[in-house]
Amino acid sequence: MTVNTQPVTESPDDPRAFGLPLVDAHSLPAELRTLVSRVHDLVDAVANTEVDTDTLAETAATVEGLTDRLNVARRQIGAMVRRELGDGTTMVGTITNIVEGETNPAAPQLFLDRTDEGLRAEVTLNTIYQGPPGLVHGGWIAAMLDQAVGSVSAVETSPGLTANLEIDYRRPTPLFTPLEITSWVERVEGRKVFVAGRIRAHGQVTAEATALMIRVEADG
């Protein structure tokens, strides 16, 4: 769930109200930055490897061993980060969100940013995310789509949950192409607000979605 918390003071719908931990993206420092990517860059390379057994075997100690000097130190589950987006929005999600988790390496870190319209993001997806060949996997696909819809309902209204969301494949999506993911909301009824959106390849629309979400109301 991604949440919009334009003011800046605490209030019910700040991470903070809840005793989850908050960063400020900016704050993250560069290094690790570049590690996750690293990691991303390892993923991939891990995936395609046909090096010989006692490379693997050497590569395994040490990815062991890094993993042992990480885990020394690990953040609080639910942890949040905070970003601004292009018009001075303000946007909160978990920080290892498997779309767009700012320290998550298996996210595509799919960045939406606001539009006219509501939210865009461009990404560009390799081997990670494959179902089949040279395609992104329906999963990640509905993945990118369930992130999209529900960031744009939280911009233009308030968090929420989804509730209930339909995807249309139109055709494959290609790996190792530059994809459009747009979204907008279409109409609010009372706690319920209806969104839709589209990944385009191309130019061509290869799957499209409409969802339900629920908006979250704070006790009291």
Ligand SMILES: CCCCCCCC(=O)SCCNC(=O)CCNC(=O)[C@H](O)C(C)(C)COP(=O)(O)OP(=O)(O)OC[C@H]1O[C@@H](n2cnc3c(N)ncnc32)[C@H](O)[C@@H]1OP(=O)(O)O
The other form holds:
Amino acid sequence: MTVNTQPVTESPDDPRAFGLPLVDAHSLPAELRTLVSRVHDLVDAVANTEVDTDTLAETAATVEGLTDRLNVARRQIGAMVRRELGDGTTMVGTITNIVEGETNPAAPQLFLDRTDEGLRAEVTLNTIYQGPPGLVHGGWIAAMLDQAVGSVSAVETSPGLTANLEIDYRRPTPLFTPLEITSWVERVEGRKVFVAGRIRAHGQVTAEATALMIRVEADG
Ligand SMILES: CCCCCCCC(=O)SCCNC(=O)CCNC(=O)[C@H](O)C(C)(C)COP(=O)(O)OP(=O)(O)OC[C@H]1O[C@@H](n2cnc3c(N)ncnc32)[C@H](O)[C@@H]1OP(=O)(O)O
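Let's compare: the form predicted on its own is above, so bring in the form predicted in complex with the ligand.
Time for the whole complex; same chain goes first.
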């Protein structure tokens, strides 16, 4: 299934205008959030385990059974979640978004919140996101910055798609270290939103991004 980027109603900021289901983040059951967190830990455990083969085989069978149990009821692709930001405004994203999706155990759960300048998040990454030894994978750095600049464009103007993204990797970005991610809008020209973002570790910039977002709704 692909998602049509053309709105079908006059309310382009509401994903229901695109025929996509929408849930409020606060309505997600605590049990689901707990499951997501447990499976996130499971992925890390699997990636790093050195247990014996009997234990591996037994665990694989158990996990297969759990997967079958969950697959009896699946969400529609493109299902959206609306979350409230610190200043009372809301932000909408796909619920399985690989960077911040509430229901995605593979996501680092990057929770961006509003600042005077734009958006800001703090996240600490484990070895699931490893590229070079002890360091964050460059593609994940790009993914987090893409999310940060895309989200700031959405909350400050309206939702769009990344047309162009440039990353400068200034210093290695370490695992197991609090990372500060910030993003802001530089200027808007009709449907074109020029945005920028930055990752800092220990106060030092490790990566910077500039991007062009194209708003998906008709201007005006
Ligand atoms: C809350 C949400 C957070 C989301 C965070 C994550 C964001 C993402 O990762 S989005 C996924 C990755 N991006 C994509 O898949 C997008 C794929 N590309 C496309 O669909 C299209 O190229 C799209 C929609 C970006 C633009 O297409 P279209 O709407 O036809 O616009 P188009 O007429 O080509 O271009 C509009 C303007 O942008 C310019 N432009 C388009 N692409 C580029 C580019 N790569 N570089 C520079 N300028 C560009 C054009 O020159 C044009 O400028 P002007 O109006 O001055 O003539």
